[in-house]
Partner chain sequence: MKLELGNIFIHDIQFDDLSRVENGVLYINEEELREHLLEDENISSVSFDIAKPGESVRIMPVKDVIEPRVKVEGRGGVFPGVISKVDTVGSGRTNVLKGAAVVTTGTIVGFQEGIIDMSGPGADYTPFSKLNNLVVICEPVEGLKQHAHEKAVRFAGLKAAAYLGRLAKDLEADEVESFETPSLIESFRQYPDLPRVAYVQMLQTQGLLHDTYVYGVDMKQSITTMLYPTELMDGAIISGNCVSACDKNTTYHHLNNPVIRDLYARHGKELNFVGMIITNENVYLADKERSSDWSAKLAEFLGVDGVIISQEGFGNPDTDLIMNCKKIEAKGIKTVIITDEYAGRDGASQSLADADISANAVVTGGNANMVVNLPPMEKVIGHVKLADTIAGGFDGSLQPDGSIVVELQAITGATNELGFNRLSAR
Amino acid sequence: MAKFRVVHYINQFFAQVGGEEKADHRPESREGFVGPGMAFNAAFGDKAEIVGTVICGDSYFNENLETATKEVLGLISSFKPDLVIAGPAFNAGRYGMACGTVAAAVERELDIPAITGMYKENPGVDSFKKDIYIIETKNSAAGMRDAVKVMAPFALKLAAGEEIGASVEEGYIPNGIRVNFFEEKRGSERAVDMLLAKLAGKPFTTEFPMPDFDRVEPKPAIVDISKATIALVTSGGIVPKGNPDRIESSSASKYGKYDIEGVFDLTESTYETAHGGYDPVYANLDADRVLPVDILREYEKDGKIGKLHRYFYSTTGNGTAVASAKAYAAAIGKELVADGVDAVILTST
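In the form predicted in complex with the partner chain, what is the structure of this chain alone?
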């Protein structure tokens, strides 16, 4: 098999052009490896080869972000690489931003795999960890050997299109994508280890950092509810009997939209729940317990509300990913707005 063609991006310092006084160095390219590229080239063995190195001063790059990115990408693509490595930048902030920008742009615009390496506190980490793989390094160039040991084989894996394992296995900084893998010890033993560390005041690493949930601004109140069209939406899995859309009992891949024109009561013979996360007996006997069509029809008749919207929307919240729920909500919301619905009552189980 032919060797992968690799382009290496480094700054003026690692290219030995100069220090801070040369930070305005404009982008240039050279054949083959330069500076730390030697170590990468050696680590690649017969699997890959650094065919070119692109060099840019950190100040020039960050002060001329748009043009510098364009220039650097042009130089990189002229080598027709299969893979791009930027840095590692260790704890150098501007270099980290440059490496992150270059690697992300290479993936996005050239569609070529690209990685970089940084110390975990480098400001480039937060900016780019979700866009590209950033291998965690020590905080100074003294960690170059260790960085190459991890970055080179990982880069080869990425270039070959092999499956990428979890962050702890591969050495990249967690990017928010949860990946399964087999630990050395079973979970209960890891829990005991973690508790003993916590009790002794020693450092420990949680396996799942608590998530941040987003917030939305509350909408203004409905001025006259007796004129309002109200729609019902539920994550309780209420569907017409027989579950015509085959909504999954858990981890739903879709939502259903059902016409309730002329329906005044949800009965055992007409509606049921598709939800697998709660005892379904009560909802199956009377789905109004989850989706209160009966009473809202009464309110409609009495003029307490304007109108119950002709369709209700339903999915199963059980084990369904937040990203899926968000996508369904966006699609449902768009239709409800287009249909002139004023308010939604969302029931959950």
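Switch from the form predicted in complex with the partner chain, shown above, to the form predicted alone and output its structure.
Below: the lone chain, stripped of partners and molecules.
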């Protein structure tokens, strides 16, 4: 039997083209495997081989979604593959969105089976889990070996047209599809077995996992707002004109800190939004609509607040991984506490 022909999609980092400074790398293709493709190729044995690798920078793909998708599909199609593997992207938000877009487009437009791998909190999971199989991975590239062990055999099974079992058996993230089957034990017996296992400290797998929500205890109200130092933080992407820190329009990998000492108005000529998830026209005309520096300066002048903090912090919230957002919050919060800030106004879009 001939080997399955596999095309591997990866970003600029895993292709060793470069890091963030090369995130605008345009789509290209190479013969055979590149980078992590070596591990996949070895895991396939004599059943499949990576005949080509398609590479694209994360920023280029997400900022030119329609064009980049078309370019990438053209390169993939040229290899005449039986299967496409994208990533894995782990917890990299922009990479996850690119892998999900590519895999979904391959199945939809080329009618070729495709899979990817992501950490459960990657924004690509919620966006694409109903369209494609996403193998659950660890949150960083340190989990590459474990990811390959699951993704490679699953990919071969998919390429061969074999029946795909339940997510708990196959390792993919649940996609919301339910299939009826006959269980050996009735529900009451299974529930008692799980309860006994739990009481005994033994492992068990629930049949109905519950969502895990953050619980944030509210702080006491500020006693005298007229003496408080107020800081502005936004996920609306407001940045100085030209976006000096190159904050991404989606799936941000960073945040910016900007000095507004002596700034009383965010004018069209000095500030703009880097956000790619809403119409930027009105924010670019007057960034105060997203980050109300002008109003807080009035409050400061009138004695309604003590003062506006010298710095504001900004990132883009759309598609940004939860883990990244928590890390930004922890870092920003630490600085605000050290600077004696009493309260924060967090604005969105």
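Just so we're on the same page, rigid core means the largest C-alpha set that superposes within 1.5 Å between forms. For clarity, every value in this text was computed on a predicted model and none was experimentally measured. Numbering follows the first chain given and starts at 1.
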If you line up the core, does residue 301 shift 2 angstroms or more at its C-alpha between the two forms? yes
Superposed on the rigid core, does the Cα of residue 259 end up 2 angstroms or more away between the two forms? yes
Could you check, with the core superposed, whether the Cα atom of residue 62 shifts 2 Å or more between the two forms? no
